[in-house]
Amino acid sequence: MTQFVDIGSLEDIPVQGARLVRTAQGCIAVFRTADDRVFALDDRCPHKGGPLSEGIVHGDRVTCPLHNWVFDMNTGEATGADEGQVGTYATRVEKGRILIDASLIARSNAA
């Protein structure tokens, strides 16, 4: 069973925006959609390493700011003609707080 850790308030992330969480594995982009769903993805586009946390959120997709690759935040897969995938991480929102897979944070603290 996945354990979760509180990383902040839902209000800390602008609607259709993102925030960065630094872990031992690298940076994780945590996104908030227009309907307050939260997704966590690797912050590095597989195409040219663009920071997805600086991309445009639309629905359950994010567009890389460098070359407009679009990723499905449910699966991490590139959409359209682009091929590639970014890692996705379990999240949930409880009582206005964002919870993320605790194994990311635990590994960060071990580094």
Given for the second form:
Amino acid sequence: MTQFVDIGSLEDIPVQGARLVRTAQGCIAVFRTADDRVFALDDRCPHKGGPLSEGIVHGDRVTCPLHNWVFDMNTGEATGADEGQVGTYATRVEKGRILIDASLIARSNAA
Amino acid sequence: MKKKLVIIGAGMASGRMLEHLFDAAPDLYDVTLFNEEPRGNYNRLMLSPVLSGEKTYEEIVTHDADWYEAHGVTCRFGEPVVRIDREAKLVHTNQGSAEYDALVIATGSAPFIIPVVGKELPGVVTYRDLEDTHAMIDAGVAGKDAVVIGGGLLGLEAAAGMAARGASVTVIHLMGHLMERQLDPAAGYLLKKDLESRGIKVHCEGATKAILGHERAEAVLLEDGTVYPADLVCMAVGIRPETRIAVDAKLEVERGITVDDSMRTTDPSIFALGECVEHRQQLFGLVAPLYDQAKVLAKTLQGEAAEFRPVQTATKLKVTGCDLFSAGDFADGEGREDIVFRDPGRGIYKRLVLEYNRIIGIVMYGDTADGNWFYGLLKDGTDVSEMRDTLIFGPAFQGGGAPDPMAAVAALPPEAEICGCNGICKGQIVQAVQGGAVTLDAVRAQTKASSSCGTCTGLVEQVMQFTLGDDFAASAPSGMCGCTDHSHEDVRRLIKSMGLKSIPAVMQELGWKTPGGCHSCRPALNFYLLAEWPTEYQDDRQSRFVNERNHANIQKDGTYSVVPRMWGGVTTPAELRAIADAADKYDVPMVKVTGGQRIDLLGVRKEDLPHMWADLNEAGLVSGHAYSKGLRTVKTCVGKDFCRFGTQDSTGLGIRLEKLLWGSWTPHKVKLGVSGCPRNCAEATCKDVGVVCVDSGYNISVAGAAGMEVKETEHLASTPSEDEAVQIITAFIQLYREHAKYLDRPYKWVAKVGLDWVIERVVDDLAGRQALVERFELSQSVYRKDPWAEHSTDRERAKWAPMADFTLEAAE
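Alternative state: the form predicted together with its partner chain, after the form predicted alone:
What follows is the whole complex; the chain from before opens it.
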């Protein structure tokens, strides 16, 4: 079963925005949608490495700021004609706090 | 002998439970009912009609004294239970005690009081029970100012109730739209609009800082500095389960009193029911699941097996005239699809969320007649693939057509302006068409509509089509993006003529096909709105492209470049030292002189940005907006003060223009050049606006380009006066801001509308020019400021860093 760890309050992320979680193997972008759902994706577009955390969030999609690749945050898959995928991580929101898959700490320990 | 049943709390859940119990087993228990309120059970859902004066308390009583007597219930109302003795199976009050064989805790919930200064002042009330309701009624709110904190179900009902009693009501809501747990932004927008039309003011994204007042509440102060006068403040930000007595009795309590499926707590003789319980990590606030709990507990108390299984519940707002319906899960999600229907003319929004061909979420506003039908399909998990195409039209309308794309135009009143250049409104066009002008050319000839800049052609054609019906074939419009069929020009014009002042408003009224737009339309809408309503529209940072959101240019490796403003390309040793110090302090890998006569610090990490800005601010440097669709640089030559060929003070004019224009947002970037003589060292004739000084004054030319296209500027005007030159340039920029399509540089826009059309407005028409300058100044009163200073305060800085760092935790 997935273990979760608290990374902060939902209010720390602007609505339709993102914040970063730094791990030993790169940053994770944690997004908040207009309806207060939270997604965690690798902060690196598979195209040219753009920081997805800086993209415009619309619905459950995010558009990479560098070349407008659009990703479905549920699956991490690029949509439309582009092909590629970024890693996604389990998150939960409980009592206004954001919890993320604790194995992200483990993976930095392993590194 | 009958067993003893003690109940703490005479609310709707325990009342319903007793009804079930007495129906099935009237002689099983002797019942003692304690209640903190000095009365029995009444219908709390009906408090808002009591508040608004539509009903009296007597009309909402559900169990009166006769009922309790007929069922042999010992009522101890106004006598709160203060302690449970689980060993002795006794409950204690301050007056006495009572034995129990079975105990039911039904203490409900308490309103959440936000911990702000002034919360204890007289005049600050909550809205939960009859006492609160009477407090508001007794305050005699007619003609007074009332503020409701909290734009959820309860808060809005309180607001509507007080407004009905003649108060002037403001609702302050922390989130971006009202009732965010039940509604999406589109429906929230319609609700806000309806409330505002009933005179209730709504302030979203408002965080309460303090309640001000000496003897009693006088005003509410928000974090953003707004102050609302308030004779009465009603806090309705939420509820929390009332669990104190269970905590004291050492029962298991999480957020609520923990119960199992049979409503039993961790003590086998003690049960709990209603808003005070937590069942499988879930709390309950709506009445339907509470009634289900009541049914289950009545069986449990009879020794029968029963399990509580919460089901999806639907929400309706009990405010007369605000028709909304919400049920299920309406978040976007993987494999989920939306069916959206908007009828801008009638203020209707319906959205169904489908997953695996089943409805899982419903949001409706304006017309909720089909709500229960959809809700039935949701609860039953009906496969809707067969009726999918016409599903949104409801049960009575299977086989209907697509929504009418003409709805927005059809809904416009006759006096709505269609052609801004010639001041032609919809009614005049309709009249001309009815009078026989059935071609675009004929309408243009008769009314002049769309005969000047031409950008309203699409709208004029839509009005013609609306008037003529199928007899008229408009040229196919090309939409802004996949979210709408309206063109940029149409959207701009409709924002103005329909008075649309927020992104959700535009999306609703113009029938957007997606719930929240996309990366292409959102930045455009944000610009159109701030350009049209500079003092009213709140810039939406999350609808901006990264560079404008972060006030720096993102580089290919995710770092940023920082360019401080150098007015007219002039700097000082002190500024250069501050730049050098910043470059050292933040390990800037590259320092480069730009083509716009300033210095670029490349490769700055995001979390360093606010710190670097604070350092640069200290030396008097501000953002150069090198990242914005706005004024970039004003490039100058040294002019007559130093140059032997210089004819005017080109440097001074450049600085003057830059200080006037900086901070303004424009459809695309704007660069200026001012040269002191026709040798044109500032390369002014390939800029968006170029000034070339001559002995007789100033030659102003516009619409140059030196990018993918290279184009020389075209002559706009000549004037002997520096003041007039500044006026003409300002008017040109404002005209561009008001008319150009988002992401059209001035040369593209001028090519569309024609230079003559521009000259008429900014050169020949002196009153028009003056009005443009005034509108620009109004906008600048909001936007002529340094964004770096705003984002480098102590409070803001933390937001630029990662929210968590697991590399540090690993090191620990």
